[in-house]
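A lone chain, given as structure tokens: the form predicted alone.
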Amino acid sequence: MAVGIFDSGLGGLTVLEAVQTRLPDVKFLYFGDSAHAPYGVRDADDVYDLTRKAVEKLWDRGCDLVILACNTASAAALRRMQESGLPDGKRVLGVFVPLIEALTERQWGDNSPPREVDMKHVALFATPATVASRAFQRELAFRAIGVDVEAQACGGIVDAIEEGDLILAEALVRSHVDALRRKMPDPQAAILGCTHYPLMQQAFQAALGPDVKVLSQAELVAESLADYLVRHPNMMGSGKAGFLTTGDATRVSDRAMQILRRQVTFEAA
């Protein structure tokens, strides 16, 4: 039996680790459509279609529960793919919710009016799609007042830790940073609002400076995946564990490999 994990590339890995990590008796298939990565440049329609193949390729394995370890992938295309219909007894959730729930301390169900919150001030870091499906301020504007978010899109980041150039990366973070900053000199929070950008986490913690508060999805994920499984345990599914790529299995597994310190070996999806 296993749980869907899909990423438009590798960033998902640090989801699948925070996962395996809490829930270390659930198997998970994993699947990175990095032959179209990054999904971050795309228009809508686009990661939509994408998207929902790779998810219908999870549940014809046997996935009934599938997380998009995607923050693109859950802003372009979750919300449509259940407005349209999901088959019987099957289930895609986002990475946004966790997140949302962790910022308001309130459920996602609960439809109490909007409150005040701590964070008063808070800076979004994402890919070009997230950040223009303002799908994140959306979702916070339904349960919290008095939150300003300053977004700031992260270009090249996800292509350089695809390619494995570290060295490049932390070079853009620094850049990024520096951005958001003219916009919005003192945050409180700064959310990684990509699931590729925690494995450059300690390079955006030192751009922004001890004070600010780095928020990173992987582990929020984790508690609510777990929350989620002892409330809905027939989601487990009934397909078997590994890794998918639509990518050079060869490539992917020696990045994979390097990201998560131990011996990963992809297939082709």
Second form
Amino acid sequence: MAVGIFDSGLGGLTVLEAVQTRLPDVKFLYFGDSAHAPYGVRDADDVYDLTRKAVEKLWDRGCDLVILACNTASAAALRRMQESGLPDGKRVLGVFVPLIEALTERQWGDNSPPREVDMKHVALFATPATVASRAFQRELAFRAIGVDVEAQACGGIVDAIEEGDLILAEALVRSHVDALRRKMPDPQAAILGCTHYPLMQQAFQAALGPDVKVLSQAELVAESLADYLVRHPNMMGSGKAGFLTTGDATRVSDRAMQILRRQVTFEAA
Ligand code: DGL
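Let's compare: the form predicted alone is above, so bring in the form predicted in complex with D-glutamic acid.
Below, the chain from earlier opens the complete complex, with every other chain and molecule after it.
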């Protein structure tokens, strides 16, 4: 019995941690495609092909439900996968919608027309591929009117995190926040639209200042998943919990241990 959690690499561990805390009785099978990370600099077809392959592996291992704990995959592949048809009894969900529902003060499944919300100036920090997809703005437009979104493509941060170079990652955060402020001097809220970025949340908050509300995606996704599993208790699957990687299992396990601060053992996917 396990729910699949997919990310291009280690960023999805921020989501895994939040869902494990929120749902201690649910088992999870994590898949990090570290051999192909970062996804954020790939084109949409490439991200789709890699995501589809990884999700199929998780389905083959008995997961009925797979969460794309990766904004880039959610932006470039989720809708296409859902539209091209899923095998019987299998589901895939992304991480965008819970965030947008929180930003627009909506309950799950509230399909009422778009309305005005308090947050008028929102900064979005995401990978180049997520920014190019405009998926965030599209989902937001279904739910809110009059929100000015300034997106900053944050090249380099994911590579630095995957390499464990947090000093470089911090310097890149500062320079991307500066670039954003040149376009939008006073954002009210900032969305960390990449699951790697919560690992740099303090650096983002410090660079943005205390008046900017930094929205944490992981907890919002955990709440949404809890709600989904109450309504679909049969989606727990039959798979075994664990950690899979397409990268070097020893190296990835070491990096994951630094992030989660506990021993985890990745196996070859
Ligand atoms: N962590 C992923 C995301 O949320 C992807 C980062 C990448 O591989 O570029 O966008």
